[in-house]
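First, one chain by itself in structure tokens, the form predicted on its own.
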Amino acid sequence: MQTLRRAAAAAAETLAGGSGAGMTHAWLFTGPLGSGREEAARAFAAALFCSGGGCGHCDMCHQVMVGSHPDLETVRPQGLSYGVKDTRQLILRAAGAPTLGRWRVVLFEDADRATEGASNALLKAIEEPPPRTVWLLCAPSPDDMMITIRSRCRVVTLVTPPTSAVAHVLATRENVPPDMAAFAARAAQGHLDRARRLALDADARGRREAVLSIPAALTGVGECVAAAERLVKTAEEEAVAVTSVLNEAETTELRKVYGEGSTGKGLNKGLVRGGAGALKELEERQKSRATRTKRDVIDAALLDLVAFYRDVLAVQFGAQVELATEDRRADLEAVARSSTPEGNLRRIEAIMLCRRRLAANVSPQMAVEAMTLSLRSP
């Protein structure tokens, strides 16, 4: 984007003693799921570190892309929220001078997960930043951030890339066959990471198939409850699969840090006992991460259902648009014949209500059951 290119050039001018007009210390990257918020922020960070303005080939750019640059702090909230304690520690780290002399950059992914206390602490850091610290915040929408933080950031608004662009990336970078690349890009609705999973992971395609088979299966109350149970159980299993290996590695490393299993006269037994509190805190974070992963999996499934009913509406109105669920053409036409546009709009609203309930910490089983019953009789 031209705005970011000009800002990177202004940042270089600042380092050379110039005015640096066009560069600011706080940025907010926004856009829908799959729009590449984090990727754009990371590319901008590379442009700030790179003497060539982000050439993509030098050591600085490579270190940013693989996450090893010493002056880039990347924050990825893995739990349900990001608390004030973690934020204060982050602010202390961000206040240090750059190791390599250019900038110290904090890339805060999913900054909208910061709690109110964390957001207030972050606001103070943004209001009075060190001279060489740059904050790059990422969130779905400017409205997801505190207005006081939003007003102090330069907002960069991104859009979802077209299907053709995502398919091109899959074909050229991942060597995905053209037909599979086109299918995955269309099914993922422009979300590159999800398109990559669908193209390369047969299990991911199987889970999507299971979700899109739900509308045809909702023939009675029992079937609605059973469908909800299957969806939630699948999400739980995937959350366990995603987090179990990471949990084990984190726990093992923490036990080593506190000397568990070690022997010798010089071993500090108090330090070993002190590890119990740290271990409990780690387990709480891991539990929160598993819950977040489970809800994210359910949310992805709900978005697939939204795409299905949106495509049903397109079929009903004869709209000449690309259908994300074209591979379910028979089901789309069957539902289109047996329902009304008004009913399908209400179904979409029921799915969106389920998403809001999950965000408000309603029991996933209860929220999804209520949704499936509404899908049967909107």
Given for the second form:
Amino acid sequence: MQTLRRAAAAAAETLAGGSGAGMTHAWLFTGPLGSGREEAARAFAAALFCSGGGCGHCDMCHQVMVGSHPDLETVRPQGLSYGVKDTRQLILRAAGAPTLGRWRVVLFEDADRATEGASNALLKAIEEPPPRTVWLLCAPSPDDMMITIRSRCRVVTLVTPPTSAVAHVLATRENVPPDMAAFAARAAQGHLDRARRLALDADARGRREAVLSIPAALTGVGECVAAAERLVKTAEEEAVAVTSVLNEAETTELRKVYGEGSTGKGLNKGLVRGGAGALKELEERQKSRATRTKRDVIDAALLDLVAFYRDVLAVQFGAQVELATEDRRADLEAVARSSTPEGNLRRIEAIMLCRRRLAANVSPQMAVEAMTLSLRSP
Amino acid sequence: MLLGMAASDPAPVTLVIGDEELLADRAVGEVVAAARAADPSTETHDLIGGKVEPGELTRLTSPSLFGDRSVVVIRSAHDLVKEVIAEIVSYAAHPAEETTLVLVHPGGVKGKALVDGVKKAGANVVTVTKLTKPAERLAFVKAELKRAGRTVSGDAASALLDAVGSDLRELAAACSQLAFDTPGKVIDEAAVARYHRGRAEVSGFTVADSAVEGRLGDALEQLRWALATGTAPVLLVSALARSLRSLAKVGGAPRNLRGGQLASHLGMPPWQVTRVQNQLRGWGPDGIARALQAVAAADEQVKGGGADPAYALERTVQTIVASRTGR
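Same protein, different condition: the form predicted on its own was shown, now please give the form predicted together with the partner chain.
Below is the entire complex, every chain and molecule, led by the chain shown above.
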């Protein structure tokens, strides 16, 4: 925090013609899910634009917060990865002079999604950007970025907020009843967005319940396969629910751009030349986004399962820690009595293996099946 | 269907429509041959649809000074541009006397205006569709050999189909080679086995069935055939997973369900349930679990996690067969 404040002050000094020691042209914001990397980076960007060092209520700050500032380029990879082609275009845009005279800031969320080729394309741009360009990259941990990128950035490490802080935010900002806020904060393990969803959306709570009831249901091989199938199917349905609305709007928009529904002299009824190709490209992007959403949903479920087994371990060892799955105390104790700590460590290991496999493009059903089968074995 | 249609005088406009290349080529060849038979000095112009420019057809079909006959063949007619299609359609209504026009269209909606227009103008239409059913291919093999003046036994024909695969061009080539190489009137199974052996097409399901039923040798052999003939490793893994998954489902189903009830509970067709129940003999829950885990590991391996997909698959098949006895 102090570093960022100093940097913002130094940035202002640079503009005034001073040496500007303390400001850097590339920053890497790291922290686990829910630590607010993007929020921190955005606040820093606001501080750079704002003449008052990030007052929070001037025009500049407001434009940054609503995402309409002309000098702030926000990149949010939606597909499975961010390719080299997009990156090259991004670098071109980033090289422009600032419109409002202070800085040109590129905020790259989920920079770990950049492919190796894309990262390599970024290297030169990050090392020596034009004098007024600042890069802000966000990633879960510095290890997610290539070492050559990491060494060109200043790292800002963020940590997840404590449960009480998350509960406080929920209670004050979203008017959530205190015990619901406490439950959601605990269940989300410091991830503010997820806590908000758990507190406000009954469906999200239902899905969590379904996931947490998996361990107790794994009595035989048939049940394991069925549980895996259910988990993957729910994830698919959720991905479809999330993406179909977006897809439809995008497709209609693109069709309109290519002249569908236009009337008048000399116009065709169908799409103009090139329309079919553009539509196909859009479909591919949408498919990639759907796959990513599906994986993200499964990953969230797996993290809930990890939390469950971690809590089982805590119960077994009698550790006095906050339990994320406190609400399923009976299940926890039942599993704790009937299993060994060693077995539970193996189970956590199996869940982590499943996450790695999903990231390596293994068919979700096979990966999850293998995991549920490992969860079953004593 | 095409074999007997070499008329002495070809129709002025012929439209060959369909996606089976070999038969389309033959239809074109027959028209050209018929034209040549009528007048040996006939000239042939072979054009590719995408490259025909407006006016080219008019130039080619306009009567020449010496009154020569000519055949104009336009292949991939779906790539023709709009102007040329209009030109062809208006030509088809009033074809020139000395010229024979052949259009080859692969079917489908692209360039449909041409198909409709030419049909309406009264062109001779030849349809050549892909042979999808095994029986049709068997009939094709028999007809091929009959054309060469030979007969073939049913077993020999199906052995040839197994070994060569479903590509008609390859089948036709194999048939003419066989007719050339073997003496005697009848081609029997021994003659086929002398020149062709093995299987051209092994699906992942065949491999999976052999593996699940514990026939290690068969499974490995079929796996090799499948890989050698270009089946994607990913498909093989998913076939293995599917077989094991149905084992787990049927094995884990409530004991009191029978027949149709069981099938609807599992969401599988009844014949498949019966088959899986037979395969289930010799399998225990732990074995199924181990096999499924091996398959998940194999999926990772074939998708770039390992150096050699073939090795990963062979190992998985071995693991599956080994897990079978361990109940």
